[in-house]
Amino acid sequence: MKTYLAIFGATGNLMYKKLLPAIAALQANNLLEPDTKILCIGRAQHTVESYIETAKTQIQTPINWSQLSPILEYFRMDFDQINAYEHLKNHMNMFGKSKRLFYLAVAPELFPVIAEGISSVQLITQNDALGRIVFEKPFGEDLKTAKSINTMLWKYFDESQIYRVDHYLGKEMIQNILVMRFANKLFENNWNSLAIEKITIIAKETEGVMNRGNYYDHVGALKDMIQSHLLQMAALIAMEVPKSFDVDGIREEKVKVLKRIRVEKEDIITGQYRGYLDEKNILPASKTETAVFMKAYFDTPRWKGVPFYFLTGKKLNEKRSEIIIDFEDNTMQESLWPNQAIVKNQLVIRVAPDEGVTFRLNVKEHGLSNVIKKVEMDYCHDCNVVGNKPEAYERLLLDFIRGNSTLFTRWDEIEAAWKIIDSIKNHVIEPILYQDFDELNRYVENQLKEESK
């Protein structure tokens, strides 16, 4: 079956930085069907030749353009002109019968008009097994707007035809969470409150908002990072064993556990980096948070009393995303080794930028003494890659083309996440100002000390 992938927003950053390089990589690895066409849809006046020349100036990733160019087409249209979709249909019909896939790499306010346009000319019809459409986040600004968007989508498409992208789910080590949990008896039997003391989920960035001020100032760190990326990571860590490991089995357990999360208002700290108000397109007296630290609990038998800590922010000390699982102290260590510093067992799942897993444990030091030392068993995921390292968008695009929705978020997952964020936003106080990570970290540590008194 031939594949026709039409991408709206073909002259935007997402297309140049992520989608075109991903398509080129899939083609280079023979993962695209031979009869595949990529229709690049944009508002700018281009021929396919001028579009490719422009793309070459925007893309830093090495691409075999002589191989990629023959499968690219360019189609100029105004997205908000309904009659333009009839012309689009006529153009796509020339390709013959095929899977018709649509990727909306555009701002959310364009979702309704594009969805209506595609549906009105029957480029995709409900119950059409060959038609699918994918949407980039954000999915609304709160539960109300998310519901509005989703109601609109259901008007034109079936849930099975709708693919919602959270690119974090395409990252290698996020996919590896299920393998770590369920392919290792060591962790499967100790993935609970009896063995685990706390879990920390981190997504730190060194950059500020850069040229995204107009978007970011209406969103903030809670909505931009916690609502989607970090809650998705937490759901994979905290969910129960699925009845089946198919798409719906995993999603059902993620939704169930997200509905059991509890966050107290005193357990939320927000910050705003100094200089944020001077960024382009930021309101002069903005109270938007650029960093969030919060503690949450999952009220399930498995996780009773285990705190989940979340930390994300901009202008911090490093770019790093990881999940840190701290195990409880050994019950015998005080009596057996009363005068030695024995570290906690710790499992670290490194998501970005260097992917891998580290397990920290105690061993006896070499020699005649009984000194105990900490060692690390480290697995470097990137070190085993020869040549191209698959990016998240490669996996997501391939799954979208093949109709595998495991790594895409279902509506009830998004609904559950927005309910959490909406309840949190009601408790958030004015963000503290911070110059750097050390200053923010000291404030957080002092708050935790006060809490433990």
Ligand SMILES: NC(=O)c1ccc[n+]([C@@H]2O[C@H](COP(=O)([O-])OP(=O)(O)OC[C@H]3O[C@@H](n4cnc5c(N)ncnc54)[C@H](OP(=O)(O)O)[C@@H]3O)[C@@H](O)[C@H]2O)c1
Contents of the next structure:
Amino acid sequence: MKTYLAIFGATGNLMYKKLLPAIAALQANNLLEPDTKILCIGRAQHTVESYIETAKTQIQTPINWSQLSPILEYFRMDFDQINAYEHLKNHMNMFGKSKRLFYLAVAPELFPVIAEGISSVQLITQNDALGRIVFEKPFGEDLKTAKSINTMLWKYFDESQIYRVDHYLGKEMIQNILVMRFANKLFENNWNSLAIEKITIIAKETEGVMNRGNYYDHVGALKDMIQSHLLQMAALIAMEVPKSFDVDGIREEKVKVLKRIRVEKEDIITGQYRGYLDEKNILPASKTETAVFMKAYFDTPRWKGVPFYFLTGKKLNEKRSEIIIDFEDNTMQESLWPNQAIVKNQLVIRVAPDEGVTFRLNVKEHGLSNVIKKVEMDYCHDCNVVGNKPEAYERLLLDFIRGNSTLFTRWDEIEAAWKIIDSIKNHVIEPILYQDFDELNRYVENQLKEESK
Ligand SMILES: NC(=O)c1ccc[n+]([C@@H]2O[C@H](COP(=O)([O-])OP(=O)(O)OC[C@H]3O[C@@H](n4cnc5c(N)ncnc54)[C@H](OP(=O)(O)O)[C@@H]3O)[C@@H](O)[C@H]2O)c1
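In place of the form predicted alone, output the structure of the form predicted together with the ligand.
Below: every chain and molecule of the assembly, starting with the one above.
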């Protein structure tokens, strides 16, 4: 079957940074069906040649342009003009019968008009097994707006045709969480409050808002990071064993556990980096948070009393995303070796920038002494990969083209996540100012100390 992938927003940052490089990599690895065309749709005046020349200046990743160029087309239209969709249809019809896949790499304000446009001219119809559509995050800005976007989508498409991207789900180590848990008895048997003391989920960035001030000031770290990526990571860590590993089996369990999260208002600290107000397109005296620390509990028998800590922020000490699982103290060990520095076991799942797993354990030092020392067993997931290391967007695009929605979020997951964020947002949380990670961290640690008194 021929495949026609039409991308709205072809002159945007996402297209140049992620989508075109991902398409080129899929093509280079022979993962695109031979009869595939990519329709790049934008409002700038271009021929396909001038579009490709512009793209070349924007894309840093090496791309085999002589291989990619023949499958690219460019179509000019203003997405707001409803009558432009008739022309789009005429253009797409020239390709003949094919799978029709639409990717909306545009701001959410354009979702309704594009969804209406392509369905009004029947480029995609409900129950059409050959038609699918992808929406980029953010999916709404609170529960109310997300619901209204979703109601609009359900008017035009079936749920099975709708793919909502959270690109974290395309990352290798996020996909590995379930394998780590369920394919290793050692972990799954100890994946509960009896063995685990706390779980920390981190996504730190070194950059500030850069040129995304307009978007970011409106949204902030809670909505930009916690609502999507961090809650998705937490759901995969905290969910129960799914009945099956198919699309709905996993999503079912993620939704169930997300509905059981509890966050107390005193357990949220927000911060804003010093200098944020001087960035471009930020409102004077903006109170938007650029960092969030919060403690949450999942009220399920498995996680009774286990704190889940979340930390995300901009302008911090490093770019790092990881999940740290701290196991309980083994008091028996302490009574057996009272004078030894025995550490608690710790499992770290490293998501980015490097991918891998570290497990900390105690061993006897080599030789005649009986000293116990800690060691870290390290598995590097991306060290031995030969050739292309697929990026999250490659995996997501391929799954979308093939019709596998496991790594995309279902509406009820998004709904559950927005309920959590809305309830947090109800508390007025004034961000503290921080210069760097150390300052933010000191504040968080002081708060934690106060709390434990
Ligand atoms: N960039 C990323 O790394 C990233 C990561 C995750 C999610 N996302 C999400 O992906 C979406 C796109 O982000 P982006 O960074 O690519 O945004 P962007 O750089 O602003 O690109 C938006 C695109 O939409 C086009 N556009 C806007 N209004 C239009 C109209 N009325 N008619 C025709 N074209 C119109 C723009 O055309 P012009 O060039 O002519 O203005 C541009 O091609 C957003 O929802 C964003 O949140 C982006």
